[in-house]
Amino acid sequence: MLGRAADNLFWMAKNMERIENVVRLLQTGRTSNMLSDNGSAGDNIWEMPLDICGQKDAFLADYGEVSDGRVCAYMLSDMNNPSSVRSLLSNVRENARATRHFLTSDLWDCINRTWLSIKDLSYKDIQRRSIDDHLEWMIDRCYMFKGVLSGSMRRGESLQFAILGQCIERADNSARLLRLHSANAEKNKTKQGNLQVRDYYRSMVLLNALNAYKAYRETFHSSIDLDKIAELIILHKEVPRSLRACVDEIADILRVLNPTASVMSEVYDLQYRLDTIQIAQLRRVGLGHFLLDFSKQMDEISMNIQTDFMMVQ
């Protein structure tokens, strides 16, 4: 396969993963929002996808004070924001349209259906129809996504192309939550050590946000505990979104596609990083500095996995 198209194949994923994480987290500050407190001492909720994104400077020269609606509207539908829901899933059919011809007719129609509808909403438009039933359908119409892409491309480089991109931004996104939510929570912990309240339902509302609720409740059988929840979401490898799940399927995809290739050992070495790391030790070392680590480990993997397959310099 050309470099150029494996690129586009890449990024196609990797961007409508990106949809789902910014899709997942204003979910995550409109649930957030409920609780009596939210926003003091400094600790606004809706400070959270702007961080994640890197868009916060962006956001402040063009909007001023972070709102709901503010950051609603500008990681929905601003196309001059680079992480909008909106850019973003214009830069996916662009992706799309560029290898239109290795993409199933099923695949690029879910793309291209979802583009047509939004690519002239207003954040007005959105909150008539309202915003969670809105959020709801970007929710669907990703998943519409995955399942299309595994359940109808053939099992070559395409899709494994797809998918790596896919898994690499799906680690990051919980590297950076975990961080940010833990940061805070760590800052509000009582002289007891345990959670404030609303910090108590925030880490519920996390938990919901990468799909891991059900997981936690079936894996630990006891309350919210940010050291459990830590240890779910860095390691253990059957929560899909999971730091180790993404690590192991982004190995399995890069013996597949070249085992020789430069960057297998630095996947290699994360790997072995995961597999013999323990909670207690994070938070000897700061699990805030070993998650910030991670996502600086996996842009250079990314970074590695462009230049060896992509021909990206």
The other form holds:
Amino acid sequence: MLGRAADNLFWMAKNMERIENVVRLLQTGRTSNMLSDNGSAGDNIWEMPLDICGQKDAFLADYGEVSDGRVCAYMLSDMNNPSSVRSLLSNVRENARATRHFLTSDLWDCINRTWLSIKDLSYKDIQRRSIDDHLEWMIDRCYMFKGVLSGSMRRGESLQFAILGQCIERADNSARLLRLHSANAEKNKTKQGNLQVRDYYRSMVLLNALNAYKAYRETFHSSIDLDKIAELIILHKEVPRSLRACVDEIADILRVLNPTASVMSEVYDLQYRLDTIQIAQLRRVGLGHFLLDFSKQMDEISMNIQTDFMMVQ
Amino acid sequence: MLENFFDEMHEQNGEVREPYNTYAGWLHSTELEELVRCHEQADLIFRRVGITFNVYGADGGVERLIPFDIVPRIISAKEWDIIERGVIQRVKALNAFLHDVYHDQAILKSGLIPPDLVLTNEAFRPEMLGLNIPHNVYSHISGIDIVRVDSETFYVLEDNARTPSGVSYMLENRQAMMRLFPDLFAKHRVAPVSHYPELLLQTLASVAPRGNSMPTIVLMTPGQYNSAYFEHAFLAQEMGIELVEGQDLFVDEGYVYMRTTRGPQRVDVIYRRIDDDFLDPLAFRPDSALGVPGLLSAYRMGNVAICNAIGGGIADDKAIYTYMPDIIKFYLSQEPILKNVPTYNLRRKDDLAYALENMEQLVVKEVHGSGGYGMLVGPASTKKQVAEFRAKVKADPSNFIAQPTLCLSTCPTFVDSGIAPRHVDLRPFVLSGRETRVVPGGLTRVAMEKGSLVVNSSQGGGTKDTWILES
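Switch over from the form predicted on its own to the form predicted in complex with its partner chain, please.
Now the full complex is given, and it begins with the chain already shown.
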């Protein structure tokens, strides 16, 4: 298939995955807002979406200060924000339109309908209809995208490049969230207050944003604890958003696509590290360090996939 | 009803014309609300499938729907027979003419056409001189615009031998109509059109270099912001071929390759939807970012087929158009089956004098204009507009032709006030490769404004499904 088409499919799925991640974060923030001070994860929960997508400075320049409403408006419907749901979806749709002859008509229809539903929606419109309903609807649309993608596309290169984009974005998001969370936990250690309860709710934010609360309970049968969360999100391949699960899937697809040896060895190297590392070891090198390293390596792999297959120079 | 115009559905005395017998009965017995519902549903179908065209404007391009009309344009088998034979004859003559002007130039030597009209024309490509291409076919896909003025007479308004578009509407309109009115299709024997992409693929394969039996065929688009992008993607998908842009192709040692995920792959046939000027920055416009450097040289070596061929534009030039009856007689020794619209060639002194005198009654067109731009519809224009155009013509007469205002036929059309007659034309698509063929149907364009004679989509025209009834 055409390298440029592969590139479009890759970004289409990558951006769709990013939309889901943004929406989950906003949902988590909304839930946390409803809890009392002790239960809330602190004010900086609304900084997380900005931190995750690297838009904090741009946001502060346009909106002044961080508040739930402003962040929701910025992340949902602001076309000046390249990471807003509306901007991302517009890109998804453009990518799909450029490659629509590779998509099943069901998949095109799913993307196009989602776009048509929100393209003219201002934040005021969303507020009028209920923000929570809108977020839930967006998650539904993301699930529908994934369902139609894997349920209707031929098992060929088009699907494989789309799933590569999805997995890379997912791994990156999990790593960033976990890194941010552990950094915040460090910062808050010295502060006064009922730490245990607060830590619990902060951790809940993380687990919910990664859709991994149920997996945590089923895996550990014990109380919520940052080390265990890290273990779950980094090492447990049964959890769809874990780094391990994502890297495994990337490796499986790449084996079929047969890239240059250097990409393959990078992926195998990453797999090997995740295979052999112990959580106690992670604590020694520092979770933050490890995750930063991981993100860098993912970036590298992503870049190399693009130069190998998509003629991106 | 608009007076003095031939109506496709009704005779002057109000009687229903034969091809519409069954449909008229259905239309009369159908409530207006039902038609409104169908109209809205059609709109939804087109929006969801994404059958849009791009309009360039101040805000950087918007996607628009071409208005689709739910009332079909119906043509009998007998009428179609004339059209079909006529357009095939015409395209054969066009291809013979193109082969001639790029080889022996017999028609120029015979004095039938003034040589300077061809040789100094911008659309004439000296690069094509002496070059032999498969089956001597230059215009592989031709769109012949036909208008009707009475029950007997069809005129050819324009030949399109470069990159005619609109065929996706022929196909999608039919799809939409079959979804909206399954019962009507059960009552009519409508000739199918959906095999067009299959015929197109066969046509493209038949001109592959050196009889390659498994050629790699691609469709080359200027990109997703081109107004016809939907059609490019649609046809590529229907034919199962790659949709490429210039940046996806490169030339190496005289061969054309595309950049795939598995490395370079040789390309044999390019169905291009991009103008000559932009094909190859080394040969034509050096600023073209859409083209492929070296493409012309690969083409000239016979290593790749380009459809339609480079330089075909000379055949659909409006000044050449006036000579079409002669061209048909010269190459085919046949009388033209379809007439030309009587045309005043303003490079002739008498014609110019007449046109300047009677401009209020005439349609005046720029020779190289297209898409309804650069033309004057005399009867529909103000005195000031006519005066301005007259000055333009005087300054450069050979750049213009003039035609009498045609009484384009009307067809019942769904508009705000209900069903009302609107003017229509017809563009059948002729495919030429090893054989010359045409799918029974075409694109019917309709001027949605009351009284308007301009059917171009860029000027607010709409489309209809075209039914050719089988006998």
